[in-house]
Structures are given as C-alpha cells and as structure tokens.
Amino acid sequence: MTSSPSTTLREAARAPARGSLRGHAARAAPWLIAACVVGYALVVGGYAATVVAFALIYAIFVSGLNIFMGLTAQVSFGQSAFAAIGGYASAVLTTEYEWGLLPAMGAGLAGALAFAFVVGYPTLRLKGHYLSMATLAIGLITYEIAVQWDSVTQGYLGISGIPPLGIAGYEATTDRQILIVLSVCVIATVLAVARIRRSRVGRAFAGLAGSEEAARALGINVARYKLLSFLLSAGFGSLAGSLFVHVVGYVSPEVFSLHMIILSFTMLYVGGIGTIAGPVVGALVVSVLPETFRAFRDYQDLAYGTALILLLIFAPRGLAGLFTAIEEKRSP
C-alpha cells in the first residue's frame, strides 16, 4: 500500500523535527550530567563537595587551554605559568598588603596578561614541537622562579592564612558556599568562552585552526590573533590560579607544577577538545573517577589508568562529543 502525496509531507515534515530534537537532546547531555554532579555534591556536602570545587577550578583553568589549544589549535605546556602568577598574587596582596579579592585578583589578572604578552610576542612565531617547547620552558621558569624567590613566596614553606572568597562583606566559608560561587564563576566562564567562539574573533580563531596559510590569503592578521588566544587562555589561567588560593587559603609552588599540565590535558581530551561543555565535564570525569576507584585499594591506579584509556578509544572526541557522535551515526 503506498502512501499520499499529503502522508509523505507530513512524515518528511516531522522528520526534521524529530532530529532537531535528537541534535538538542545531544548538546544537552553533558550539561545534564555535570549538572547532576554538581547537584549531588551540593546536596551532600562534605569531601564530595570538595571534590567537585577542585573539578570546577580546574574547569575555568581548563577552558582558558581550551581557547588556545582546542579553538586554535596550538599547543602549550605554559599554563600553569599563568595561574601561579595569578594564585601569587593573590596570595600575597591580601595576605602581607590587606588587599581586598577583586582587587588582589585583578592585579593578578593584569600581571598574567602582561607577562603572557612580553613572552608570547616572540615565542608564537614558533610552530610545531618548538611552540611547545618554549612554553614548557615558561612554566618550568615560573615555577623555579615561585620556589627561589622566598622574600615573595616563602619558597616550598609556602602562604598561609589567604582569606577565603567573598564580597561586600559576604565570604564563602562552608563547602556548599563554595561550591555555589565556583558553580557561579564556572557558568560565566562557559558563556564567555561560547561568546568568544561565535564571535568574528572565534571565526578568525577556527580559520587557524583549519591552516594559518589559508587564514593570511583572506586576510587574517595570524600573529595578531594568534597572540589574542594566548592573552585570552592567560586571562583565565589566572583567575583559576587566584581562586584556588582562596578556596584552599594557602598556596606553594607545588601546586603550579608540571603535574598541573598534565592533569589539565587530560581533562582537556576526556571531555572534548575544541567544544565548549568538553573543559567542564572533563574536569568532573578526571576529579571524581580517582574517589570511585578507591574500592580496589592496591588496583586503584590500574583501574583509573584502564578506565581513562577506555574513554579515549571509544570516545576519541571527548565525551562532550560522543553525544554528538551517537546522534550523526543515527541521523541519515
């Protein structure tokens, strides 16, 4: 029995719909799932809460690498340079200078942006294996710099007795404070970046991406826009930094070690490289999987190591874009 004319309009008609609410329900997905993450832990409180604090520091910290490796398509080993000059300078205005925390953080924002110019002018003109190169150097300088400047940092001793966040007189003591000024700050931190990325800069930004030859033939200024990114993951590098000296209320160079890149590239391509949702829930992922593997005792590492490869061979996207893999394998 074959169909109307009309029927087959009408099927082709809800079609579309059909997968316009597939596509949504995709994108959706992992911030549901960050979402309930963040939900449970607000609920409980406790060590989860400050398990999944951490995660969101190091989501705004990640989001700033993202823009720079994920939306550029550049590599940098130099982030962690950002965030200690960030976290230091907070640390150390409000501690010995009674600074108040935005303008303490502020200082440190323009500190890392100044630094990430002067040494980002000359080493972006480097690509491949030598750009990552120089910027390993950055951070390992930064943070030799941290332990041996000890009239400053008070070397491996570190800073102690860092106010906790607050404003007007509001400060954020308890773990669900926390957690919601972080919630807070990582919400403004994923629309920015997606303001960034829908923006003629993030067009010029994926132009590069795509071939820095085929971006300078339409007329894209490539060192320009290349050093915007670099400022841009800075910015947020920085901010990440700060926070986390006064959620923890102390700091030391430790914290801004090469562990920290590692870490943040992990999380980078766990949750997915180049989208918006991927800094976010990849910092959950990594965050939480250690503490529900603590069961195994003695096979913890084995199993958080396993479970990691796992995630990238069969969502070799990110989990921010297996969703989006699944619904382009359903859609015709």
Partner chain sequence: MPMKQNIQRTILAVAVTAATLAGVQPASSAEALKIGISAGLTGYAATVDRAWRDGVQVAADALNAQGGVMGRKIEVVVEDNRSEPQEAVTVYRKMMSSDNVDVFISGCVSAGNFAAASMVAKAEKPMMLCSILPQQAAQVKWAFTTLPPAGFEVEKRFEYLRDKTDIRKVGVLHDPTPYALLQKTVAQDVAAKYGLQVVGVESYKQDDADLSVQISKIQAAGAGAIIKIGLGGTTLTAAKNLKQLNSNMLMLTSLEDLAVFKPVAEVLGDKFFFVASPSQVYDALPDSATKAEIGKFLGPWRAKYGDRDPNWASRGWDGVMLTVAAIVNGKSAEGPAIRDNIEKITGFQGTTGVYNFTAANHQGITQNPFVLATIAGNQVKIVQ
Given for the second form:
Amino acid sequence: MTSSPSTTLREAARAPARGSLRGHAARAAPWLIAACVVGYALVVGGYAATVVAFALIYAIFVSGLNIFMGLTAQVSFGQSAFAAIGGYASAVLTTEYEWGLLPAMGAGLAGALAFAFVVGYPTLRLKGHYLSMATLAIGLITYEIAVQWDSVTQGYLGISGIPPLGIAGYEATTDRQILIVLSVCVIATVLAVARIRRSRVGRAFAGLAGSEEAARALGINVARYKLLSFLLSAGFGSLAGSLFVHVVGYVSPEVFSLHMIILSFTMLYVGGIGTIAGPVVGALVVSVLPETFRAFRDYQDLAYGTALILLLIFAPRGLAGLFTAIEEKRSP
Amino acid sequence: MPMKQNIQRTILAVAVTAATLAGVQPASSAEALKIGISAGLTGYAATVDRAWRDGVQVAADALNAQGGVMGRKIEVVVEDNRSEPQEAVTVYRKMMSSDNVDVFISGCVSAGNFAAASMVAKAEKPMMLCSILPQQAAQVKWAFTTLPPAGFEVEKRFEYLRDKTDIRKVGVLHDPTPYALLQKTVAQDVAAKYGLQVVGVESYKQDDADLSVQISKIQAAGAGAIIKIGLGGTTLTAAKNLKQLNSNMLMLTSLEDLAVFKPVAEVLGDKFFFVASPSQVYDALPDSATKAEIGKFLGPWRAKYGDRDPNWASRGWDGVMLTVAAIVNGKSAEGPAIRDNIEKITGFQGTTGVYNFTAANHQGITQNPFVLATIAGNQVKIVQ
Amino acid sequence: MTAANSPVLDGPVLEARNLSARYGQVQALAPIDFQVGAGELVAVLGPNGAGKSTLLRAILGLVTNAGEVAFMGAALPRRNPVAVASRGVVLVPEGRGIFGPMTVMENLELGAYRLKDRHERQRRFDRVFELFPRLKERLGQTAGSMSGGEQQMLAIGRALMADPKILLLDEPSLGLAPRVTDEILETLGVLNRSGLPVVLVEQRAPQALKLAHRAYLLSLGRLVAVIDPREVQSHDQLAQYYFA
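Alternate state requested, the form predicted in complex with the partner chain (shown: the form predicted on its own):
Entire complex below, previous chain first.
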C-alpha cells in the first residue's frame, strides 16, 4: 500500500461518483460550457469578446463573493466596495503617479484587505440582518466616497486613459489577448478557490457555514475564520476591480454601484452558490443571456427575467448544482 | 447665413441627384448609412436620452424623405446602455462589430461615452455627443459635442441678476453630476465679473426629498437668489421648501424639460426663472435664422410628438445635421473623413445656435444661445 | 443496574459550581452545582424550557454564564468555547448541527479539525466506523440526504473524531422513531462502558434513566432533584418529581 490511509478514505468517499462515466461528464459539463463560450468569443471576437471579457472579470468577482457567501454561508452586500478600492487604486496609481500595473494592483489589494479587516473585525461579530445591513452600508459609503472625493477620483467624471493589461513590456490590447489574460486569471482564481475549499481553512468555513454553534463546539474559531473568509473574498473583489479598469481603460463610480451587487448576486445564484464552477458559469450565463435577447428590443428585460425565473425554478441550486443533481439521480 | 444655405443647398442637390439616380445605382452603394446611438433609455438618463434618440430619428426620417445622404438611406441603430458605463462599452462594441455603424450620435450618459471613447477612437469612428467631452486628447480627437459650454447657463442667469435686479449675493445649489459640478465651478469663477458674490455653495443628491437645510443656509448667508444646477424632481422640492420657509429669494434653475417647470411656476410664481434653449421658446422668439432652423425641426417633431419638450431632441437633430453636413462636404462616410470634415464646420446654423468647430475646439456652440425665461399664466415668456 | 456499571468515584471529572446562565436580561439557568464522575453517564432531565440545553451551553461557554467549571481538576475558561473544546469537552448540539451539504466524510473530517496527524485521524475513523458501520457505507453521501437516525449517528461520530474526554449530548433522540432512539442510546451505553464520561440531555426520561448512573432533574431553569435511577420504581414516581 503506497497511499496513506486518509487518501484511501477520500477515494472511498468519492467512489460512487468517480466510478461512473456519467459522473465524470456531469462534473465536467459546466467547465465545458464555460470553455465553449470563451472559445466562441475567442474565435468570433468583436462584440462577443467584449461581453465575455466582462463576464470573466465578473467570474473572479463572484468567485470571491462565493468564498464568503457560498463556502462560509455569510451575506455581504458590500463586495463592490473592494472592487472599487482595487479599481480606483489601479486607476489613480497608474495614471496620476505612473506606477506599474502590478504594483498598483498590489497596492489596491493591500488597501482592500486593510479596509476589509478594519470593517470586518467589528461587523462580523454582528449576526444575520445586522451584518447584511452593515455590509450594504460599506458598499454605499464606498460609492459615495468615489463620487465625493473628486480630487482623487474625479467624481462622476471618472478617470480615463488607464493603461491596458500588460506585464514586462507585453500589453494585452486586442480582444484575443485580453480574453486569454482574463481566462488565465479566472483559471488561477478557480484553482485557488478549489484549493481553499479542500484545505483545513475550507473545512472550517464549511463548518461555520453549517452551524456556527456546532463549529464552535468542535473547536473552530468562528470569528477568526469569518474574518479570514471576508478578507479572501475582498482580495478577489479587489483584483476583479483592477482588471476591470485596465480592460476598459476608464473608471467612474457607477461601475461599482448597487447594480454590481445585484448582478453578482444573480450570477452567484444562477451559477450555483457554494460550488466552484457556479460563479464562472453564472457570470458567463448572466452576461451572455441578456445579449442573446437583445434582438427582442423592448422585450429584452422581460425575456431575460423570464429566463432567470425558469432557471431558478428548474435549477434551484444553480446551473452547477443542476449537473450534480443529474449525476446523483442517475447514479443511486 | 450664406454658409448655412450653401450646406442646405448641397444637401438638397445631393438628395435630388441621389433620388434621381436611385433607380440606376448598384445596390452596394445604396447601402444604408448607419448611425449608432448608445443611449440611456433606462436608468437616470432616460428622459433626456429618449428625447435625444427621438430627435435623431426625426432628423433621419426627414433626410430619408428627401432621399437620404449621398444616395444612402440613413438607418438609426439604438442600444440601451441603462445609463451604466459597462453596458455602454458593450453596446458601443456591439454596434461597431455587429451592426457596422458608420458614426455615433450618442446620448448624454457621460460616463458611458467616456468608457467607450478609447475603443471608439481606436476604431476611428467619430462620435457626436450630447454629453461633455472625454478628457484624453486621443479620445477627444474623435469626439464632438452639441452641448453648449457649462458656463453659458450660469452666465445667462448672472447677466439677468446684474442687469435687471439689485441682487448682488447669490447661493449655488447643485447636484454632484459632472455637468453640474462644471457649472458650479464656473459660477464661483465668474461671479465677480458680473459684480456678484457667491455667498453659499450647497450640494444635494438627485433623490433628496428635502432641501430646506441647504436653502436655509444659503438664505442665512444673505443670498438674494438661488442658482439651482441639476435636473429632476428636486427643482419642485426646492420650490416647495422656499415657500415653506417664506423666503423672498429668487430661484433661477438650469436647463430642463419644460414639463418639470410648470408645477414649479405654480408654487413660486414670479420668483422663478429658468434657462431655456431657443427651441423651448420657439413661439416667443423673434424671427431669425435660428428660428427658421428650429421651425424645420419642430414641424416633424410636433407632428409626431405634439407639445413634448423639444430641447434635447433638437440637439439630436443638430447632431445628425452636423454629421451629414460633414459627410456631404467630404463626400465620404468613412470615419476619418467625417471626423476631419466636422472639424471644418463653421457658422453652421443649428436649432440650438451656431456651431463652429475647429481642430482645437470640438464643442461647437461658441456663442451663448440661451435665454432666460419665466412662466406667466401658463405661457413661457422670455425675460432676457 | 449491576455493579460493573457503577461509577468509579475518584472525584469528579467535570465539576460545575454555582454555574448560572443568561440570555440578555433573562436568567435561563439559576446557579447550579453539577458533577460528572469518571466513567459516569449522567442524564439531565426535565420538560421543555427547563434549562437543560442551557446547562450544556453554559459548560461550553456558548452562552453568557457565571460560576466555575473545572475539568479534570483545572478550571475551564468561561467565554471561550474553542478553548473548552480543545480540552476534550465535546458537545453534540441539539438538532445535531451536522453540515447538510457536506458529505459524511467531510463532516467527520471536521470533527478532527484540529488534528494534523494522519495516522491518528485514521485510528479515529476506524473507531467511528466500528461503532456506526452504516456511516462507512455512506461516506460519499451528502449528510443532508440521510435519515434522521443516520444524521444523529454522524453527529456523534463527528464528535468522537475530536477524541473527547467527555461527551455532552443535547437531546439526541429529538425527532427520531423509538426504535432508532433505542439504537442510538444503546451505542451511547457502549461508549460509556468503554470509559467515556457522558452527559445526556433527554426529554425521554425512562430511556435515559435505564442508562444513567445519576440524573439531574431541572425545571424552569432550576435544579429540582438529583435522582438515583435505581430508586425510581415507576413512571408515576418520576412524574411526581416532574410536578413537585
């Protein structure tokens, strides 16, 4: 026997799904769909590329949100605040102070983490509605700061001329280059989140997601892990914000408005909260779906709304959940 | 104006030629000229941008009725950007890559136009805007606006106060939108030139339901008039607050849909003045070239929309006419050619005023076209 | 009760003195003295709202409490459930507190959350599977999809993964069929006979009394009586305690 006992157990635990071809297919399905959508955009370019590029940025944003809301089962309406910090840090530092892209992004990340710590430390002790309200306030206050602090943010006028994504002299300016860079970022994010979920930290998140009291009774430091989860999600939010401003080349407060929160919640629930593939599939579907209905003109919103409701009726655990449900049904 | 007549004559000549030749033209050259509009049909810019879109459409219809531009029918492609910059990028992109539009005559969502500006510039498509211009030189190169400079609205009001009243202290009440902020800055900068003193500057948000704190502060500072800058329901709110406070201050508001002003006038009566663009006071205007041009627009506009406010729509009309003039002058609907020829337009009589573009100036209205008006007995009256 | 089941009285393993608890302004548990001897199975009985769960939560420090609690001769911190748990005082909470979306395997792993030694972890798994063979069959199944009885087994199994020095159970029979309850309680008996002290909060007094060495009877947040199960002859007598 070369495998350690606990690996053997792990294998045993996954055996029912692993054995079947269908199980494989069901687990791969969301990724295949995502790959097809991105592949299509890569080939076709143009308008599809723009839509998918935004979707990929949102996939990172929502993956971050998923750590806090899905893996840890908390509620945050303030995730846009961290995207705003990352986005504005990148925008201001690269245009006004001519910093490099990575240092600016790093500064945004540090800023977002510091803010998340300062805000999370007291608020994460709040429960239920109070926590939600507190996070909602964070998002709104950050938006207001972006509007009012115009000596730095230029207010509603926004900051333009932000350099494109690039590293060591190579710049991603064409649609395809941007899509490839973003895809790499999304893959890295997904691997990171999957890794977090499997780790001890991830198990602790799952524990306090299940029941804070039970987690506490098992010796899990609930407050500390909630804060850690909040920080991780803030970090991904900040990265998404930075990527956004570099891809668009412009930033204004509206980007980080309540609309962003609503959109990301839709993506999270449509894709499947708490799953690894969910945020990616959700971001792609929720971004692409309204565009496919654009031809309906005035009925675009109606068609999109109907599609969302149908999705949530027939796939209440999200699209990623739908595939696993099929898998479970077929392999009893 | 000879220039104007020249252009119109050219358009007419071209149109007639095109109409005559239409039968023998090969299909390819009769391909439609596509105008793209990124407009906030929903969201905060909806009122303004819907009017702008309708104005563009009325202009396109009028030109098509005469045979289009250089033998090509005009087709208007409108996409809703929901007043959001990210959506704007998407719809600009869609119109460029899927619809292959030739030129943009886009709405008033500044952030949306800014967000898309570098992409549009890279694609070498000119944009004729209703919003303020982007900041970057590379982007301004491809962007033009029908919007008069922010200062004009402020200066019109200051002129009135200087010439017709003995009020020398004013307060500024503004919302945080870029255009309002620009006006606020102008107000602070130019007041002295008009012998006025800005004794208070207060801001509010577009959805505020009470402005009495701001108004009281301005009153306490000794102001005799409020220069209100910003659109929407807050104008009526401010009027009601003024009345509740029994204030004697005048209120002079910025340009707005006339529909908003009627209830305000009922509350404040002769203490209420507003900046109006010429198309809004058409009936009260003396005969002039401007009036004649507005007439051309107002005919089809009123036929279609009755007494709906023509202000923003008339700018959309101007946007189309300016673009078409550039196309006809350059005999080309290629992006760079249109761009170059817009820069050459001078003395062009539009519905809002006379447009003079140069390479250095992409904001065509250079003389103050506004009037100050009031509403007396349900009638709009020009006071200056 | 046979002599073999008798508690080994080497001084109490767990001893609470003047332990009281409150939720906000409401006193949920009046000061109580409470003891568990080595190898003892102590039942805590009483009607709904008697303060039984609160007693367990107060021992863990999950609720605002006052008084002293000592475990194996050393004082337990009063406001730090994580530290209490790390000392081997492990609670199986009311409603089981299993993590529904996670697999049986993942739930069990969470029990040994603090453990890094793989071999030790494996030993604990083996012990749990020995007690609850059914859990081994369902390792890959999500916990939420199992029956109530199986979920309770999982909750106890997960607690055992933490290698408890004393096990506190809050109404393990809640919502379970009598047959299943019997099965669970029987397993608790087995555990206890292996030397593990157990505190069992139960509403089903007769079943609990069959296992227990001693029983505390609570009512309205107060200790009413400490019962020796051997002295309880009939249901009527128990009822007298309840309504005394």
